[in-house]
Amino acid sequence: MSESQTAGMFSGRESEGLVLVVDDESDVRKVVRMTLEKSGYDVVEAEDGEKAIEEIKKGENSILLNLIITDIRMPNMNGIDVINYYKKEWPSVPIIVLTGFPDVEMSTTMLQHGVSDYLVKPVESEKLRASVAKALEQREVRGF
């Protein structure tokens, strides 16, 4: 069973992918899920990094991710620490950074450091379907 007829497991049909989306913000959750959703996406949402990571492995197998958007400045975990976790325990999903905060060097470094895109609130929606798209095909192009 591929990675997209896992994730379409949570809908009941075919699905483009499973993308976690963590921020603070449940409003921009919420546009955020429905935007993916609209292009075939399966979403998982999470308030902040604790969060997240509890959604990932609750059960006893964790979920099989296939992109992570994350905010940066999120109480109790922050999106740097989470960045870290999730490069350090899932190394073939890309992240794309979604923060309020516009910052070119804080963009720069992260770029560096793999993350795959580093986009600023609100951003159009097309913008967001793009950068998933671009993140997920450059992820198969890498073979994961």
The other form holds:
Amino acid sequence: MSESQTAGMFSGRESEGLVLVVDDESDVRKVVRMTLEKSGYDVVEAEDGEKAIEEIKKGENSILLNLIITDIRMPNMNGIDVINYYKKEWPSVPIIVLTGFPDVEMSTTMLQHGVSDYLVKPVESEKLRASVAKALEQREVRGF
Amino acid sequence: MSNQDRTTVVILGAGKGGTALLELFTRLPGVEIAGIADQDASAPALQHASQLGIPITQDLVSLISLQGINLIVNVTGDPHLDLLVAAHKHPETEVLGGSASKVLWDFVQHASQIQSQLFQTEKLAGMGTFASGIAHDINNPLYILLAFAENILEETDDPRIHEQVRSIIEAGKRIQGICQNITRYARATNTDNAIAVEVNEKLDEALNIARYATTLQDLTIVKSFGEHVEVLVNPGELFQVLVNLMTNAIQAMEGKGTLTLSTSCENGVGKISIADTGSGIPTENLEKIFDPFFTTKPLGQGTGLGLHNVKTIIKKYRGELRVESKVGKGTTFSIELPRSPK
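Mind sharing the form predicted in complex with its partner chain? What's above is the form predicted alone.
Let us now look at the entire complex, which starts with that chain.
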């Protein structure tokens, strides 16, 4: 399966939602994908923000995108710029940060900027799933 | 720079004062050192000066009577020498001696002390950045390892595989714990806001780091914690204080003994005490332990800044720091910090 392919999209079963996973390390993307697919989500992977936008637009799935899970350390961008980059493209799609940096100040800033959750690697599968479910639930409540 | 702008100086005395001035003057672009003299051929600054190519001599008079000298700095501390200098110097040569040269010397020492303190702070901050960078680089592969292991658990029912995978997860979580401790310590140098901090939690966190102070680990930890003991400090700095005091305590016991950690709260003041059953501090050193650069540890193992920093931090938050010690019995450090601003 290619990294950009959307698994389960056309499998006939009902999807829990489409999640974009952005991390420069392919194995990180792979484990997130595995964890989420088991709970019925469809996953699109990309190694950085730019490629993520490309991938989503290519698949004409832009309107279907339900959630972004992203690292905040990218080759060309860092921290809050990454969040703003997505917000500009998809203002109403919730974002979960998944990072190796346990930085209290950064997490506070991120949450103030509307990030749904700030998860520090290594995160337990159950915690990741719970965070994803919560982000999507809040999104529905807000009526996006 | 023209010759007229330069000040030609000779230094009399090559002990501590001479050494300090030699270091200062060689760094000043407007100063040229014409020579340094001391009657004692083994005086430390003489050797240093000769390495720098600065003329050295034991014959003070020859140096004093040199032509073209703007300033003679006498740091010998010998009052008779002032008369000798007055008798032999050229009329246009100025003299800095007695208490004036002493003040200059004190100033030079003070400046160099501040510089090394600054260096130490920068080094700590640098280590902080370094440590959190390492933690980040470990967290990524650790996540891959733990998440795949969890996935295997979910995908198989074989109890033998379950058992092995659980061991992998346990080991991974231990690495995760070590990483968390490192980043917590690293963070200590990075922020400066005072907030209400739960002391008991910080003591536990600090103990996790201080445990690494010795390789021998035969410690009995006694905790006597009051309920909800809060103080108003920067959490990182309090953490640094506690790690420092506990590390000292564990090192004083050489890893073997009882470490008693107590907390309580009285009249809006949070109290913390850290007691060890180690070697103790001799009475003559008790007053000096908070001085900067005072250390009894072997060269290269202590900066002598630990307790000085501890005291500075506690004072910053209007707290009190006390020490009681008995040689051969142990040492107790007590901290009192206010719970609210005022």
